[in-house]
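Shown here is one chain on its own, the form predicted alone, set out as structure tokens.
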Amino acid sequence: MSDGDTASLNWYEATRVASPARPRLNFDADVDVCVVGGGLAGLTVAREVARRGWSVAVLEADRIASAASGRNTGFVLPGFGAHIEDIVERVGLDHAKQLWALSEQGLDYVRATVAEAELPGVDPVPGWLHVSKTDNDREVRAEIERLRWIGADVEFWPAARVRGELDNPRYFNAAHFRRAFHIHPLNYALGLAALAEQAGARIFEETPALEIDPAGVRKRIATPGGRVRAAHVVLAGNVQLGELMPRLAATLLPITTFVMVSEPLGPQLDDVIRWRGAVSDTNRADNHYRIVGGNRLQWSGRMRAWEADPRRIGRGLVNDIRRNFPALGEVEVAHLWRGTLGRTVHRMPQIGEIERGLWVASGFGGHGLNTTAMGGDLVARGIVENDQTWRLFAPYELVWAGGRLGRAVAQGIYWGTRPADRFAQALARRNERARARKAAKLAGRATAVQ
């Protein structure tokens, strides 16, 4: 089943705002900047270039945000896919602080764009809880202190507070990121496209870039119906660039995750999941969820290194919900789809000029909603204003992702770590029950003595 086949099952498509169909390119065009890819990164580049008075054309092989930009979980989070300790180890503390600040700027860009333009149907909801399934208060507090030192706005939630919001005895403490939020990503992308066009950008759908000649001052991009000449070309097509730029696409590991939205749930939803922000209870691809449509549960997970049929994954997602929230009762799937993101080996985005006049904005991994905004803005500033801030990402060069072997290794790591995680979680719950029995026994003895 292709992504096109699953579009009818996509909750975002079912609840999208009205938007016009854009034409195919059927003539030769001459612009300052040509953006290849009509996802969030490409649309941000187009908007920011056009706002600065330069001419820009966007070439999208399908429809706007038809790939990961319009199919993700909708979580707008600070940070990057790479762990903050790995970033500090690679680039140093001061450099890491600058990178974190840029990630926060990306988050602010999305929030400001939605609010100032009053984008319809985006519906931002504040807060993100990163929940632990093991009783590790000391480790989580230490992690939060490190994040605060870097510049994050994050607070510690003890198990009692977490369970007061999420009725799950498997849950212990959590890190609450107060400035994070979640949105309808497709409606945000459609709104961003409209803003880019208002600023003067031209967007062409169903217009794949077939060939790029990057030589010379004016680059040439061939499409089925016409050619584009531009001083600058921005490659923002992520894993979809395989045939056009195979060497660049080879630096990305395609990771497919699956998302479902339930049928409307009864009053038990409010009793079981009182928190209305976003929730993640793992560092991996499983169990990222939120409430949408007032009384539906959106749940994502079950990573694959290939494009598996979503219908084969849906049962596993429902089982994950039942395991965590049995009190919800029967959960029926109303919408089910997949999305494929591009993850770099170092888990940091690819941002900057790779050849004179040839730019990349890609590899945003699992933090795309903030980093596409930040990366798109940095590239636009680099092109029009010669701003060099994008060079902060220079330590994260293009690295081959390993091809089929890389995919197999990634899948093996994902499958191999799940049993160890579940063992640690079961041990934490057993220890908690043992402490509770011991406390009850001591309380009983104290009562008898009195």
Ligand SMILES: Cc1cc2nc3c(=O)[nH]c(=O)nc-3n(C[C@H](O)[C@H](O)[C@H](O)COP(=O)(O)OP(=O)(O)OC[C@H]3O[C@@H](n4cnc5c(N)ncnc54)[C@H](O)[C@@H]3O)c2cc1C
Given for the second form:
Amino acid sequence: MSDGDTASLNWYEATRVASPARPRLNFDADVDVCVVGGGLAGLTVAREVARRGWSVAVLEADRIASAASGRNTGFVLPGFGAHIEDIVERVGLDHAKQLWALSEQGLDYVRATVAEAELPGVDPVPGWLHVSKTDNDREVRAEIERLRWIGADVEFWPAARVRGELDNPRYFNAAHFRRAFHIHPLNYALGLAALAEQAGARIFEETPALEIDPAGVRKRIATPGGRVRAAHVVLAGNVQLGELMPRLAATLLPITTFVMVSEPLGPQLDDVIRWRGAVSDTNRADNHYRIVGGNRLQWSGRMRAWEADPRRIGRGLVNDIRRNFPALGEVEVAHLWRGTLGRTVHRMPQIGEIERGLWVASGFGGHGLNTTAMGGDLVARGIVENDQTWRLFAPYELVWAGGRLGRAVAQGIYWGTRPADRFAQALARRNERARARKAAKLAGRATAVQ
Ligand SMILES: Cc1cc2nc3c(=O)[nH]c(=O)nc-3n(C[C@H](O)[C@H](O)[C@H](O)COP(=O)(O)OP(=O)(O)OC[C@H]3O[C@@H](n4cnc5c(N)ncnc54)[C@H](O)[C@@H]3O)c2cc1C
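The form predicted together with the ligand is what I need now, so please give it after the form predicted alone.
Shown next: the complete complex, the earlier chain at its head.
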């Protein structure tokens, strides 16, 4: 990879659909709802509020979807960042089933929006394989049973089927989530912004909310060029909300992850990776990949809780690819970028009204494509229709994320699990080879007896 412009340009920026620049706010505005943050959460709230006939303004400090929403891996999955067993333990089985159903509604929202509005350049591709690198069929089958019981549409794939699609001897079984899909997230966000505007929302770019006075029936929001007065304010600023709402920002742990897209690969790509859906293997924050642009490999991972040199990370990602798919040969980085997500301590999103007329739609973590859609819709319904479904998230309060210490702990867990994962994987492969040797020996003896 060279250090030039095109090498560092985000692939999504390089393939984005045309979208107009939006003006800065340079007057005083009076609206029913003011949304702070033009990522997927804020745009969904704005669209759903406007569709219901209320006036709404979105204030975006930078450009629409310039943060996590336009930089992520693009997997639209059911569920949440929190493990389903932890959710059941915390809220009980019936409540957990309701939450899971909401997470699936978020996924349906994205699918339906793309299809109904025929959003250009979003290119949804079905299926997500969660691949295991250890020989743990029994555990995975049990996990799949639990997920089905909660309401997930997931099936077991044995190792032979997985290896038929992905030429990687390190791979064993997989859970196949049939309803999941992957998309071009920036084009989805740009499409969503256009739909919000068609419904009547006004979007202002390069317009940071500098101060909020949430007291009183009409809340006041100051920006550099004008003020907004609104009956409801929605905080959808994710980790960038920092100075505006330090106490809210302190409930999020900023986690930076890297994404690369390769130069076009030759015919060997189809021989090695035949599956066109999304794939994650069990290396926690590592190894989420898919084919984009017909013949390029997009690969993400290498979580960091603080700044890192992207070139080193790029080399690390290429090594990850080489280790998993040596038959791909030389893989060169064409695009490499980073994105920062905001993770809550409980790994569940923050959705709901925190003070009268002051709403939050945040903390979607690494699982934000379905949950921003669902959370944005719930908040809009809560505001306009007094719908109380958002209260299902009430058990997940705003918990301090631990500041620098929290970041160090998150990074330590990530680094700590990599060697443990590798050891388990090596053991699984050794066991498999031993089983194969034993089977060959038995077959040899059987032939000798005949
Ligand atoms: C590298 C990476 C990979 C990921 N992969 C996936 C994936 O495959 N699947 C998945 O489901 N999720 C994934 N995620 C998570 C997902 O992208 C996020 O959860 C989601 O986009 C969060 O959306 P958001 O609208 O809450 O926040 P953001 O997209 O961060 O938007 C918040 C916006 O608010 C603006 N803002 C903040 N403060 C102010 C202010 N004071 N005034 C005005 N504007 C303000 C910011 O400029 C920003 O544009 C990934 C995230 C990253 C970083």
